[in-house]
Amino acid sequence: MSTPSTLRAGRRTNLALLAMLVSALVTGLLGYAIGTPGTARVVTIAHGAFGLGLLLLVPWKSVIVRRSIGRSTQHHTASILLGLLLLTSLAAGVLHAVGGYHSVLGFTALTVHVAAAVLIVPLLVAHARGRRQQLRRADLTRRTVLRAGALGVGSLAAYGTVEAANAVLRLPGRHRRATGSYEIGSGVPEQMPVTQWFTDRVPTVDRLGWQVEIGPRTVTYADLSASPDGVRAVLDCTGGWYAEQDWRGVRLDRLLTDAPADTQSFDVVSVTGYRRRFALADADRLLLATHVAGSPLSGGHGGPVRLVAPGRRGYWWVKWVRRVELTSRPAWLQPPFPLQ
């Protein structure tokens, strides 16, 4: 029979792993966002060790699913799978952060953990609204905290017993960048995988017929292309990989000197329709690059003109520019994630 202390032990249990588990989903969506290595290294810090403080509540949380077996089987099975799809996600992350990148039929393991990830979260939705555990002032004690201190501790801990490992072993996991990005052809551009994000596809493109449509001026790829200016920067792919490459073409500011007055940002679009909006302030860090190390940049990694973004992950590096629209609306007035 269940005590009014075991009942409670019981949904403080389920609190604090609903708590870490969103907790490890927002730090997730977090990570995909930030390209800077320092607060991407706090980020990524956080992520892994709310995963892996989830591992510390199974003891306590097998207890309160040996009560419930045989009371009822209406959530059971959405309860299992949830439990499988977490196993999954937690067990490719360690994989990933371990073992570095390799992909199996177009699916590396950072892809698993992301997608069983997204399918957590209907799951979790369901499963919270089925089971609603309140939180309570008694839950508020010095014992109760003195717990979630002790988890956290544990959390990082085991956090750090994965990176001690990746150390010792010398495993391929110790190379990885704060994003927790494998570096794969940095100044080798063949050797980058060709990847973009999940709703674009690889257009068939005329290379020397190419324009870009600036406001209401057009350059054409013959102009872009005989431009020295250059950067050297890193394309931290969201896929899991990164490399420092050379990059040649026009700097933004200088194709945007007849901005109107009232104009905030711009839109960089490329040939798919895929966009990502910039703030005007940022145009003297982007560059309208066609060459990469010395030499045009391939269909597959964005020629023949790409948006090189220093500082951004990936899916902020535009493919295919063919247009960059002018607006007097805020950079930020966009989702946070390409929906196209």
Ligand code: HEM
The other form holds:
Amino acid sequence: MSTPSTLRAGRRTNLALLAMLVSALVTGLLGYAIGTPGTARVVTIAHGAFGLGLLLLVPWKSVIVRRSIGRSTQHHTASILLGLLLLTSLAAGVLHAVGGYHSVLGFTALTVHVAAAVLIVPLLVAHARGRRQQLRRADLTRRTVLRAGALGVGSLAAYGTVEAANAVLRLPGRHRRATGSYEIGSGVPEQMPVTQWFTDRVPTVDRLGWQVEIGPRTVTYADLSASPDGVRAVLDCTGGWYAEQDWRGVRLDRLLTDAPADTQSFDVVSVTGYRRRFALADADRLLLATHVAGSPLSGGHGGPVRLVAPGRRGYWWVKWVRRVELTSRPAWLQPPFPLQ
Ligand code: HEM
Ligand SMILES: Nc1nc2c(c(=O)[nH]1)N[C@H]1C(S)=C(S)[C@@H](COP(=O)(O)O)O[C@H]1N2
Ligand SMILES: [Mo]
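The structure above corresponds to the form predicted on its own; please provide the structure of the form predicted in complex with ligand HEM.
Below is the entire complex, every chain and molecule, led by the chain shown above.
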């Protein structure tokens, strides 16, 4: 056939775009939930491929867009905004993946990337709802499967191209961790960015008078800071940076020996109200830390007492810990990400 393949642009192009976009959103969120390097690598590569793969469909989608502009009088404002947000998110994602960790007026490429992606969700729902594209039985032909395969291979090749550019041009991106984070301040905690998840603020605290309530018992700062328990662990913030430090404090299982028999999990609660829930069985892998790199924790980095949660992303590492609440509810019964 001599017809250019973009003439086939239509329903299936839209369905492919939607599937890739939803997959990019899901793998993006999944990557935030994963702290172990092996799994994180797979999810991050899939994420980059789904995102970059969208660009491969631009020639087809632009035919659809031009057709639509030509034939309808409806308002396109929401669709244009959706397109602009998508371009912003893509550009910022790639900028993060090649350019390193830079904060400009408190924003980093990754915060712009994720914020734009989150704003896309309601627009995408409205956009797709008004333009239902039915999946048909006849879609399951050998040719469609081959095309989907080609799109998959092309998407991975696009990801490979960015990685090759990182390596060949010796860009900062070649040093990122499996999660996509850049190393800042390993062994030198003062160099780590002070980071809040969302709306939390650094409180003023009284170090020496600090106490932590653990179920019915109370432990003082002096008790905690006299403990020899230590762990070397990586704090990996979803904002795109990580640092490896030597942390010292008390292993949480030592403080939970008299927990009631029906205890399934516990909430680690900050003086600010910020909280995360953990399974009781995980307590021996968690540290209530008072020290990092041999010195007391600074106020910005969670002093007097913070949680150290090896293998988990930064938002689990509750700062300014005031209370550990024992519960008989399962650990998964909590918002997947903090709310403040
Ligand atoms: C509209 C949805 C999204 C699209 C199209 C998208 C696309 C992309 C692209 C193209 C990259 C660069 C990949 C590379 O070259 O390595 C990227 C990186 C990244 N994205 Fe997204 N993304 C989306 C949503 C999200 C969400 C919701 C999150 C997190 C909650 C997220 C987190 C990340 C992270 C952490 C990176 C850095 C990964 C790395 O350095 O390899 N993304 N994204
Ligand atoms: N109370 C409280 N603890 C918190 C947060 C927060 O906003 N409030 N942010 C978390 C996030 S997202 C990260 S990455 C780490 C950052 O630790 P740092 O400020 O010592 O670098 O703290 C975690 N603990
Ligand atoms: Mo973070």
